[in-house]
Each structure stands twice: as C-alpha cells, then as structure tokens.
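Next comes just one chain, in structure tokens: the form predicted alone.
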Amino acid sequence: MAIDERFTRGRQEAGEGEVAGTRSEIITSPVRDWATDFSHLEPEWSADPYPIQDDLRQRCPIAHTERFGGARLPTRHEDVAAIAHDTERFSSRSVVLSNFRPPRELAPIGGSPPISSDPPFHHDARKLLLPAFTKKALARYEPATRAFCHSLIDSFAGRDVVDAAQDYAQHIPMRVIADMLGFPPQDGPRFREFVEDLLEGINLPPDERVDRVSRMFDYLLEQVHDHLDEPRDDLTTYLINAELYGRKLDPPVVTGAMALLLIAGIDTSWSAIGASLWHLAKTPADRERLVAEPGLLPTAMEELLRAYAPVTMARLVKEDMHWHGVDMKAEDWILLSFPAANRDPLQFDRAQEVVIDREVNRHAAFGLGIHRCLGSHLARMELRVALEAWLERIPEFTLDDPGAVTWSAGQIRGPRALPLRIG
C-alpha cells in the first residue's frame, strides 16, 4: 500500500475511532445538584469552579452525574491520584469525555498516543517521544519564543487596553508548536478551531463531531505529504520515519500523536499563561514583587500552576466494580480534576490561597502517574519566558473589567477573553 493511502487510511480511523461508540443523551439543562448532576460544561463550573469542588470535596468527594451515559467526579487529591496510577481498572482510551465511547479495540493504543494509550503499548510510545521534550532538546526553541513575544508586546504598543489571552497568550503556544511540527505559522487560526472543535464540541451531534474531528486529520495529513515530498528536521518528518518493534509506525499512531502535540500542546499553555496574567493584574502585591524580585518567578510559576491548573483528564472505569466507597459502572466516565486535587486542603497548607513564595509544592498541574505530562518542560518554558516578557515590558496593569474575563468550558479551563489596562 502506498504510503499516502496508508496516511488516508489512518486519518479515517484515527478520526472516526475518537467520536465512534455508544450515543448517550445529550445534556445542557442547568445543574440540579453537583453532588448527583454535575457538568463540566456548564457556565458556573467555567466561571469558577472551586467553590463547587470544596463543596463536593466535604460532602460528596465523588460526585456523580446521569450526563454523558454516566460519569464520576472525585475531587481530594488521594482518590485522583490512586485513579491517575491505576491503569489495571481505568483505561485512558480517551481522554476527552464526551457523549461517545470510542470502541474498546482501540485499546491499548488510543487515538492520540501516548496520552490515550494503556500499558504495555504506553510505555514504548511514550519513550519514543521523550527525547524531544527533554530540557536540552527544548532549549533550541528559548530565544525563538522570547523574540516572539516581544513581538506580540511590539505589536499592541501604544493601547490602553488590550486582550491578554487573545492577543498574547494563545499565540505563544501556537508558534512554538508549529516551529515543532513543522508547520506554517500563519495556520494559529486553524489550530485554534482544531481545539474548540475537539475540546469543546464534545455536545456536539456525532455526524458533526466526526466532522469536525475530520477537518483536524485532514490538515495532517497535508502535512504529512509535505514533509514526504520536503523531509526536514522537526517532529513531523521524525513521526513518519520512527521505528517501533522493528517496524514503520502505523498511520493512526502517527497522525494521532501529531493530533495530540497540537491540541494539548497549545490549549495547556494558553490556558497557564492567561490565567498567571489574570492573577497578576488582580492582585498587585504578588505583580509588584515579581517585577521587583525576578528571581522568583520560577517558584511563583509553580505555584500559579498549583492553584490555576488548567487540565482536567478523562479515564473509562474497566469493569464493574465498588471502589472507595462507591459503585463503578463498566464504561463509566472519570474525570480527573488535577484542579480540584491541587486544592485539596488535606494535601497542601493554605490550599485556598496563593502563595507565591511556597517552596514545598508537589502539585499535581501536569498530571499524575504513567501520563504526567510529556511536555511538562516545554509549558513551564513557554510560561516562564510569557511572563518574563510581560512583566519586563508591562511591569503596571490591572483588570480593565473584570466581568468581561470569559473562561473556555471543558476539561482545559483558561481565559479565553482577558481585557487588561496598562500603565
């Protein structure tokens, strides 16, 4: 088989394979009650959620809903994590809570390997893509992403109010992943579709999902046959030619672990920076001592990713089971709030709080067990040089309106409308 029809074919089932499966009903009404009827899509959850996860976390910490074809919602840091580390019961087949249960055979590979992969194919997935995202190999990308951003900064000059999260922070991603993959930088609006559709479209009828879902396979695979006729060194062409157990990597897992560098790489990052900017111009005691203290940037980071972490992943309950006290259904939805994890009070000292000088935070922002986050240096790269950026270019904002801060719905939550006033 030719090797674009091999491409062909594993956009079809790499596509098809994430939306496909059991149709449950779709939900939008109000909450009724978070304990029995919770949804992450909902407009209080998007504004803020914490509230409702210390609620849950004294008096239900796992929470239950009928939405989805049924679902689960643990919120102390012990129970997500003992979830996050057991791969023999919760399967990672998909990631993306949706109204579909993408079929069991797609087990133990996923649609976007390795973060939808269970062992034992993680592990060897997972290693192959390791010495890209280690901090020397990223270190290339530095000085790239600091012009960067001072060219964005450069590029507002002069205005009193500017949006943060969209006319800085999303774009940071954007470029510094399309310098990976080797794609071109003008495409950031497409990228961003490909993650609303993903991440958000989840109530989506399936024919449109698979649509949608479609669209983002069907630009990879131009740059597939891109990097064919024209191989280069980046992420792509390293893809395509990667060898696994003494063979060629098959389509679906190649086009879907590009899938997942550009969803999860852009998404993750935006949301981290948008939300430390927020925090910033909101509190200026921790802005002032930043711009006068940059040597603490590195902890501060941590700790704004401690209490504003943006991911939230999904897991499938294996088999019927009873598990810390509740009943568990086969195919049942987990979602694995690191958020409310991150908050959790019996886990962290002042937990509510944000403490920008905290020196012992093992927080869970890039997840736990087998899937903490591949890319883990690449964010705090990206935050830290966004921030370092800003602050020594705009050391004075604040909130221009803070009822005009809108906050994306899903499982990654940041600023997505950020209208701050500087000077």
Second form
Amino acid sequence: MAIDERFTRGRQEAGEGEVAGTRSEIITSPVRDWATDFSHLEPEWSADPYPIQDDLRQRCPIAHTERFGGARLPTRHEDVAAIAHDTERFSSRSVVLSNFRPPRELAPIGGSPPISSDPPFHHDARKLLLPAFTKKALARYEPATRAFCHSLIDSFAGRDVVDAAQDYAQHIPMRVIADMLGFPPQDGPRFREFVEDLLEGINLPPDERVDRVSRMFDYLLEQVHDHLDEPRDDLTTYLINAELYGRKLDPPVVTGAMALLLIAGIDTSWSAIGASLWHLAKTPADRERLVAEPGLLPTAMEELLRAYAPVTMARLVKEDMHWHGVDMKAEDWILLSFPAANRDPLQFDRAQEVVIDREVNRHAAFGLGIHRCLGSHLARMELRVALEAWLERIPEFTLDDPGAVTWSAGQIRGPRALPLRIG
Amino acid sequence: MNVHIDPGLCQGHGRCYGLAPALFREDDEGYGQVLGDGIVAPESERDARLAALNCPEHAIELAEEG
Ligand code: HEM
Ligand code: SF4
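Next block: the form predicted together with the partner chain, after the form predicted alone:
What follows is the entire complex, opening with the chain shown before.
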C-alpha cells in the first residue's frame, strides 16, 4: 500500500480548525424593497428573478441590502463585467454569499482554489486544471455521455409523465464528473447531498453548515486514499501527483479542487439542461424548429444559456471606496449576477425574449475575466448531448403541470421539479 | 481582412474556435489561437466577424485591408 504522508488523517483534521471568520445575523423575512433590502434567498427571487432585476436595472442599478452583513447587487452588464474583471478591488475569497465571511487571511488561495483564489495564486491553481478541461480533452467523454443519456431515456419506457429535472438532467453531470474523477458511479446521489448542503444550506446555523461540509471532505479523503492505493488514469490521480512550485499539492488543495469540481459541475449543468427543457416544453415553436433543424442547436444553446444563465457568483469588496456612484465598504458582499447582465437591453436587442437563432450573443453565462468557467467546454458538451438525445427520442413534450415546476434557491438557479408529459 | 487575438484579453471561452474552426483553434490550455497567418479569405469574412462579435472578452480584432 502506498503511503503518502500528506493525506494522513491527523494532518487533514488539523486543517479543519479554521472556523474563524465573521458571522452576521441571519435575516429571513419578506423583502420590503428590492433596492434597499434584497435577498436572493427569498421565494420570489427563485420563482422569477428577472422582473426584479429589470426593475432594479432601471431605478437602482446597484441595489443594496443590510442582510448578510451588507451586500450590493449590480444589474447592468457594464457593472457586472467591470467587477468580474477587477480583481484588485473585488476578492473571490468567498463566492457563495452567506452569513459567514471566511477570514481575510484565507486570500489569495481561499477554501476551494481556483474559484476562491485571487491573483497571483489563482493563475497557478487554474493552470494546473486547464489542460484537463479543453474542448479536445473532454471530447473523449462524449460517447459515454450520449450512451448514458439514452439509457436514462430508455428507463422512461411506459411512462407518460417524467420529471426531467429529477429523472434526467440531474444524473448527467453527476455521472460525467464521477467518471472524470474516477469515483464510483453509484455514488452520484451522495454528490447531490453535498451540493445541496453547500449551496442551499446558506441560512442554516453556521455550526450545522460546518458539520455538513466536513461530511463531504471525509468522503473525498476516502477517495484520495483509494487512489493512492490504486492509481489510475483519472483526474484524482492527476491531482494527487500534480506539482505546484516544485512540490506536490497540500491535501486541502487536492480535496478542495475535487470538492470544487463536484460543487461547480453538478448543480450548474443540471440547471442548464433543466431550464432548456423547461423552455422547450412551454414554447412549441422553438421545440419544433429545433427538431426540424438540429444544426441550429449550438446557436440555440447559447441563447438558452444567456436567457436562463444558471450561475450567480459573489465577491467581497476589499477596501472602502466610492465605486460607479455608490459607497462600498470593505467586506461588503457583491452578488455578481451574470443572469442580470445577460438581460441588459443596452447589451442585447430584445433582451427579455428568447430568440432561438440569435447569432450575435456575447453572453456572460460562464462568467468574464480570469475566473471564466473552467468547465465551460464540459458544460456545453453535456448540454448539447443531453438536448440532442432528448429531442431525437422525445420530439414532442409539454409541461404536465406548470404549477408543479419548482426552482432551486440560492445562487445556482434551475428547475428542481419539472414534470413533463412525453406520451 | 486580418484577424488577431489579443492574448491579454482572451480567457479561453472558445466561442471563436466553436463558431469558426477554419480560422481558430484552441491551445493546450483552451486559449484561442489564430490559424495560419491571420489573413482571412473573402469567403471566411462572415465567420471571422461572427467570432469577433461573440467573443465575450472582446479579444478578437479584425482589420480591414485598404
Ligand atoms: C452550464 C453550466 C455551468 C455554468 C453556467 C457555469 C458558470 C460558471 C461561472 C459563471 C463561473 C465564474 C465564477 C466566478 O466568476 O467567480 C464558473 C467558474 C467555474 N466553473 Fe463553471 N459553470 C458551469 C458548469 C461547470 C462544470 C461542468 C464544471 C466542472 C466540472 C465547472 C467548473 C468551474 C470551475 C472550476 C470554476 C472556477 C474557475 C476559476 O475560478 O478559475 N463549471 N462557472
Ligand atoms: S472567444 Fe475570445 S476569449 Fe474565447 S477563446 Fe476565442 S478569443 Fe479567447
């Protein structure tokens, strides 16, 4: 058995004492005014955030709230792009807006590099992963992804109604990531728990959040040990052996990167696939056109990503400053809404409409600047293959009960119940 | 027409090599590269414009020849 001292239990646990940081009061009451008291965790926002964002863009383009210990919400494309590009003034130390601010000393590495990292460390952590996430490198997962999508559709045999979020969209990214990392494929449902714990447990008591997070790291450490015993050609072995600054990665960096891929790669693609099927189910003209013209799918997909961009990020303001007309304080959160940027009429014609053959589409669904989604080529492959397989096998489908569709809460938005009538 | 990618701006979104694989390719880390000498044949000009208009980072520069 291989012995790698980096991963012995004692060392890993020593790193878990870092619960220092700042906690703010948990406030969960209905929003009084979105311009001065916004909360992306209230049900109105998850049900339909776009009218709220459109209203704010006109009357208060950088909204604020006292919740979460203070936060700002820009809704213009210009401001979102400027913040995403400005790593001098805005830190990625935590990208999940919550009532807990991790200690400032955590920068520039952060809890899960590279998403939580600032320059100069960010570049190095990202560089390590980039070669595994090129379009070319990911092409090898396409046939298995397609076969898996078909097997999910096979399992619908005999049913008139299926839940496209629960029975289809969710499973696709879980399986692909499990494959890439070399985790047991049947562990998919556990990944889902981890993801829910991290992304949707924001307003839980902090100690409970910490417990839930350690459950995930215990699992990941188990997987690392399994790969130390039995190295194979996958991303986990790659990370264990990877070197930065002439030495192998520290265990929290390895498990942090693995956690990030699970967290960043599942809810997001699940949401994008689900939202696309939701749109097509309620828009027969677009569905029929895509069935008739499969070649339009890559263009249509970009438009669905623009209009229903699933991912909103966060930043922390580094120092007190006056910025684009408002006062920002050090440690204020920024809710960095790529979805709002994608619907700014100054950037897009007919911004509120889904124009399925929109040719010019400089959308920001995968972010902007140095943190551009590392998994964007993977996400696009999953989304394309999932939609191709579905449209080929199930060209006709409608919402079974529009009132039964539910959307996730928090920064990743997509359908979580999506009953579709397919027969 | 001439096409050029500003490596200081490119973040590897891959819209260019997705839309116009005859003009662009990805390097080993996913950043965009112009194929060949960057001279765009007349029949490819539309693709070059499309790529430039879809690059989220405004990293693609087109220069019309006099
Ligand atoms: C449709 C699906 C997806 C969307 C819309 C999406 C969106 C995003 C966005 C907006 C960012 C920027 C974060 C920031 O600015 O702070 C990001 C970063 C990231 N995404 Fe994705 N993502 C998707 C799928 C994936 C997948 C499948 C993976 C990997 C398996 C992934 C891995 C990452 C990673 C590692 C980062 C951090 C990159 C960095 O900080 O350098 N994403 N994603
Ligand atoms: S689309 Fe723009 S950012 Fe993306 S690879 Fe091409 S040049 Fe780079």
